[in-house]
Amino acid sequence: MPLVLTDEQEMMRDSARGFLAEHAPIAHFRKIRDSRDPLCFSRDLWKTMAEMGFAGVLVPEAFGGVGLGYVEAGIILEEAGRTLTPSPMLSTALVAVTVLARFASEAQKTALLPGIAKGERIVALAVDEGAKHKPEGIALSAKRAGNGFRLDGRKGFVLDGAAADTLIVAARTAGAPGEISGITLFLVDAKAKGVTAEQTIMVDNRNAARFTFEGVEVDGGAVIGEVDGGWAALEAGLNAGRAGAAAELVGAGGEVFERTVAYVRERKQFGKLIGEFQGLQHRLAHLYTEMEIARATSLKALQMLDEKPDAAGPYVALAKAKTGEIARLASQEGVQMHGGMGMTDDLDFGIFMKKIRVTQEIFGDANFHTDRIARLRGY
């Protein structure tokens, strides 16, 4: 499939760009950050985004959604990356909806998907337990108890966990940490007895939380898919999140690049525009080609999720690794070409740098995905 957007997708990009520029400019991010909003995003804005179809972009029409694909979801996230829009788009509209739409029962879909599409329900995935992303290292236990299960353990870095109404918890029902078999996904009320949350606001003001589960009881209806067979659903959700994060990185990196180009065209030094200096021209030309590569890898990963989701793993890993490294380069070059003021809070480059650095870590950094590609290729 050509690595270009269709006419309809370009129209959607223009619509999303105009909407976010008007309703969620970077001034909106600064307001949320400076007011120390405990949710780290605006529920009113999220409901307005839901009315635009953003929250339900992947939700099937039968459950009140728009029923579009991952390319369209990536378009929204790329534009959100440009304005640093704080929202549960990644955690809920991509990761959670992917797991629910593909693997949940009809009863579970009916209970959750319409609320997500309306922007009324936040659902977060609780998977990681250590300092780094390692989904196969799940140790949180789920032991059979009566007609259900009893959950005990901890989860960290749950994206939008402090705002979540429902958690998708990856637990171990068999095997040992490090094995992909024996993992089961459970739907857990975030306010259930035995669930304790500790909010962790990241350096980029992103909302996350640590959770402790102590004797949390759930019934059999909370299981997503099959007991011991949750790895496929977990991987599907993580791949959606990784591709979405890659799109967000393309947006953030692209915005920084465009601002830097505009600056070197107007800033004078020694009586000349600094954009006339060959050294800066070479660096910007290199960054331009890198940004095009990042955009292409991101789009290909999203296309694969739409066309062949079970074969999308290597493409998603490449996109997440490559876009993270290139967006980081864009932010560094932007700061350097602006000089000392590049890191002041009066400009936005330091904010972009923080956002990019945190997004690099979400669902696996470049090292994780480089290793993942090698393993998927049999090395």
Contents of the next structure:
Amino acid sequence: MPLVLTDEQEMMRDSARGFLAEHAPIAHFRKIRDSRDPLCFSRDLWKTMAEMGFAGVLVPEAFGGVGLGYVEAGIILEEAGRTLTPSPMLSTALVAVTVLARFASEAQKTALLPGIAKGERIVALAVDEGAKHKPEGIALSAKRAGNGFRLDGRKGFVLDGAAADTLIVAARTAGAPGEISGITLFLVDAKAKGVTAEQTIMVDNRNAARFTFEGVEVDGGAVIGEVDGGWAALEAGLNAGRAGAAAELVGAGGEVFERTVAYVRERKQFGKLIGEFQGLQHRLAHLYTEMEIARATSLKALQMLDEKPDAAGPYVALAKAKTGEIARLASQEGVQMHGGMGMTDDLDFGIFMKKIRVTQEIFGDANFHTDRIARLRGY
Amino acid sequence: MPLVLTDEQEMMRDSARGFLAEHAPIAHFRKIRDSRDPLCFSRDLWKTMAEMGFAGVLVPEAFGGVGLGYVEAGIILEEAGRTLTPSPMLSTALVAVTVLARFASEAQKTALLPGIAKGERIVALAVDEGAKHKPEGIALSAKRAGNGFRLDGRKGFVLDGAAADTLIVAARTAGAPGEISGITLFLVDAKAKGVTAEQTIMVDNRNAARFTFEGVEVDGGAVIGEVDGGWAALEAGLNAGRAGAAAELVGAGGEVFERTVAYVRERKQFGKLIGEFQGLQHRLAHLYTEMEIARATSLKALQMLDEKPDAAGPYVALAKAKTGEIARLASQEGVQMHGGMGMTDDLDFGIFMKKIRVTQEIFGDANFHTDRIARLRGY
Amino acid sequence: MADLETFRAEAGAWLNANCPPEMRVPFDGEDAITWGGRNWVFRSEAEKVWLERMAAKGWTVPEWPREYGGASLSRDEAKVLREEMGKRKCRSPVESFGIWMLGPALLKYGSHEQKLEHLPKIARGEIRWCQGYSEPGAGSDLASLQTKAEDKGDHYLVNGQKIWTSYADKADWIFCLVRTNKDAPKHEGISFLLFDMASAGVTTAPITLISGASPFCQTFFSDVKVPKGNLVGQLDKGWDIAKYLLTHERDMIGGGSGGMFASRPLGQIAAQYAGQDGGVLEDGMLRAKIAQLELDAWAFSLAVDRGRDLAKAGQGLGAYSSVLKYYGAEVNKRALELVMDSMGSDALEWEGKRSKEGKTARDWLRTKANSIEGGTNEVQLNIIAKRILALPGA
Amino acid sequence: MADLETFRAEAGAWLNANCPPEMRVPFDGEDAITWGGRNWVFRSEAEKVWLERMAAKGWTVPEWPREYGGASLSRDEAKVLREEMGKRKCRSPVESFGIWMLGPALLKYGSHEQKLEHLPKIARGEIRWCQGYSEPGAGSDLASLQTKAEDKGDHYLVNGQKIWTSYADKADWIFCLVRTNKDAPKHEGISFLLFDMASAGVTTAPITLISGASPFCQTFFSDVKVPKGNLVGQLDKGWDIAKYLLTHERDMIGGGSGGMFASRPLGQIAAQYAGQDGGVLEDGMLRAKIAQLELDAWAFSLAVDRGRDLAKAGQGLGAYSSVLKYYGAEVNKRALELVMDSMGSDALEWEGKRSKEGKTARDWLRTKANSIEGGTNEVQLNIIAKRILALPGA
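Got the form predicted alone; any chance of the form predicted in complex with the partner chain too?
Below is the entire complex, every chain and molecule, led by the chain shown above.
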């Protein structure tokens, strides 16, 4: 597969860009943020995005979706990264749909996917229990009880957790924290007895929550796939989320970069346009180079998820690591080259910096993924 | 102690600089190198340096030396780094003298130190057995035999090994490789039966050798300090060598830096002096900053060796790590900013790059010492 | 030396007797500092008494001459006083731009009358000053400032706009760079003026930063009348004073304390949040970055010491402060990035008690200004290239 | 596609029948390459036969037209041929600057007569070419070259000096940039000239590099007479040809093969020399640097792929080659630094069998030229700033 977008994909990008520019520019994000909306996104906007086919981009047509691939999902997220559009796209349309469409039973799919595609149902994955991403470290226990299971434990940094109707909870049914076997995925109603959510207001105003599970009872039908064998589904969901986050980082980093280039072409200091100073020119040329390289990793990871999902892991790790570091560099250079103005909330650079900081942390930061690749390579 | 040289130390620096400029400019190094002199340094020059008090700078006056400190030894090595003067200063006047003056018996001192101070005796430390520095990894065995010991094993990268009259051999008398107890230091005649030296021609034309010890017999008087308790003496010797190497790196890096600044002030490209390009200006200003910081670490390490030798370890590690990295950066920028000419043997930049590469490797590179500090700090 | 020890004993005894116990607790944040000024509301009787006693003793500005509110202490005596205060954890009785910046400038450039008028009030914490330097079109290129002061016979008429004025909305007076000659080369038509922020025509508007804080203001001057006696130094020669103060400011931001860095060792933070395995951090990549940063920060602190010692030995370079300002800012920024990396999602919380209202994240964002305020990194590198390396056209 | 598979079968059968077994062993270094030329000494009969057979088939330059010594293969056919040769480990029959650089330039800019005269000899490995571009005063700033060619009626008279001429001491002919109009702006008075290195007035002197090798020469021209028919393209318009070739050269050095990097995975090298502990490298700092480099190198190889795919899709940017050249050089330099770090003192040996005469160290030093040759990194960044980012004054 050539590392370029097809004509159809280019059209989709143009259409997504047009839609988001009209319906969800950064002013929309500011409005949500400044109104202290507890949802942290607009349900109306999300329904309109669903009508555009965004919510159901990965949902098979049989379940009411448009049945496209990860490259298309990445295109939407890249554009949403440019406009900082708040939505449950990453949690629901990528992570949850991946887990459900590939690993859930027909009954589970029928129950959940159509609602997701319509933008009516929010589904969040509850995986991490510590401050750093460590999916094999799951300790939240699920013990057999009657026909079902009983869940006890805690989860944190659950994206869109405070808005979720349904949770996919990664629990330990066997083994010990640190082992990848013995993990089972459960569908849990966010309003079920024993589930307590505490919304956490994040740096980038992202919807997230911590959860406590105390004697939460679910029946056997809540299990996704096999008991003790949830790791593959979990990794698939996480990889979808990581590749989606990488695309979002390419979008946000690219937007910051382009705005910064435009700024140095206009801003004068010492009687010169600051873009004339070779010190800045070389840093921007370096950043452009890194951005292009990051972009290649992101597109490759998305293509791999479409073509060879089981071999995609290392490519996704590469993309998440590289886009996170480079978007971070872009946001830092953006603030620095704007000087004091870059430090103000009036300009958008601080908002991009915050969004990029959170997005790079989601489902493993650059250190996590770099370490992972080193281990895969045996050193 | 203020982090500046005293007036006496300043005078010593000027005198060392004058001496080396006259007797051992880089042309001297080239002559030794191009003549393929097997010693890799000039015995005559070393005797003259001894007359200047360089060889005996750390040797107590009672044993024929001048009894100065590490700051003074560092001053000489920094200047020698500028002129790339080949000499056994580091191996003999710093490492060996430190071990002997602080840990040897009166008889051993009397036998060895005066000859060292006169520039007549070369003493080399044989410590590493693998390609990377790992002093606790010593496996070369010393087993009790009669009144003495029998040594079997190998050593590599022994500085001035091919010229040495006497070796200080770090051997294992107890415990296993990886343990710091059970190490004993022995004085071994380089011509003793069972000792085989293989000279290794190094990138920077440094005198070095690999050694094989096969059933080498030494008597009890060959032990420096206590049996099994040689670690403290070994570390002291290594720290002297590391701090000395750091000073040499400051000298070599500083020389490269100054020559590069001079060059960009004169060289024209695109109708401008290349020093006018802000891209280069900022890189040179950054390098200057790093050089100043490296210089502070080197001076501090030397002062600590003089004032609180037992607490000097971390400061020495910091200096060796920082000066190695920054001198390396200086040599890289030096070559790059000189363009194609920097790649030729006609200019000296390649020679500096090689010398710096070897010197940063001696007694632990930046990775080794950084890791060490992290472990000392408990992470 | 005997005198010094005598002084140490006396100072210690006085502090024991006069420093209220409530003032012997370390500050728990910028909010607890006593800034003083006309509108200052003391948060406790102890805070008020402590300031009054120290001011009466001349010890709020111990090295300033007695006649201007100080105690005429020698540098060594002042150091002893700081040490004795440190031992007892005595809080600083008052901090201000007046003490840090205007005072030193007036002592060097002001007239006797100006010193008599302003310095004692600074020493007693009665007047709070702010600094009017940057302008919207003149950030790094400070000398291109446009705020003008016209000579109207008995007064100057000031019109223009400043930005990044720290706490302008809380300050009583401003020391301000203004253009008094628009025909001269840009560095030569600038003057250094003092005036009351309560003057007619002065307004301020706070700027919200990305950290959510608003320590800075935009400040507008519309036909502000300033008495001619408020000019410091010579007309059109204010740039010299500005440069003197900028070097001063760089020292404060870049070196001095060694920067803010992280509140506790990074390795410890990372071990707590990201886990240890056999005595080393589980996350090997994070560990390597932390170790490199800690090395650089430590090496930097030695360079700060060396800079101070060089200056004492008379071998100091004027531009050395740029070296420290530049590197200190970078180290500080890297340190807080690594704190964020170490603390993961816990550091990403912006509100709520658990995160102390997002303290870590706000500290992180705050550091981004380190390489902008007091002269950007780019300006520091230019200064090094020009003044130390003497590169052409720099 | 059916045709392609037919071609594949035929090519495979021909290679089986015609490629001598000795020529099916991979090169063990630059020294084993067949460069050809008047003075070439074949090291074996197989080497000679292999070149003759391939040249007769037109397959030394398969995409060139038949009349100029090629086989008029399509791009896809040529790719199939490379694949089939790769499968059989067939060595390249001949490599040269003539094939890589002059050939493409002549095909685009040369006259029919020039093509007929020079291309078949290149294809048969009979004439070895070198490139006369850089001059002592014109390194990065190539267009400021001073070597001049004066019009003497029936010939040009060439005087001047070139530097960094690869293998000039072994080459038969040179393609050379010369100034033919000293009054025109510097890019507009340059012409592209071909001449025999055996001409009277041409001398060469090898340059010893820091790696000890001497692949480059200084080349001197003193009253060299060059027939007027040896001008390629229009008089004074040689800069266009030079630019075309420079882009070509950048692709070769920076991207394409993905650079030389290390000969085997860095992690393996480090594990062998520096030790493993529980499946991870003992030296955590080295491990982190290696992992970062490997990530960057992998990401870079994807960017190379993407650059190729963009070009195919007609979305390529001319300056993209600068992006790849710049980053490829940096990755390569970092890789060899890490090889040196990993191998410690073993890599520091400069002579002797154990180190293969210092191969690692010489490779390491060789990479330092990556960011200089074919346009320095600084020039590549300038190109990106100007052509892609459209920054002012770039």
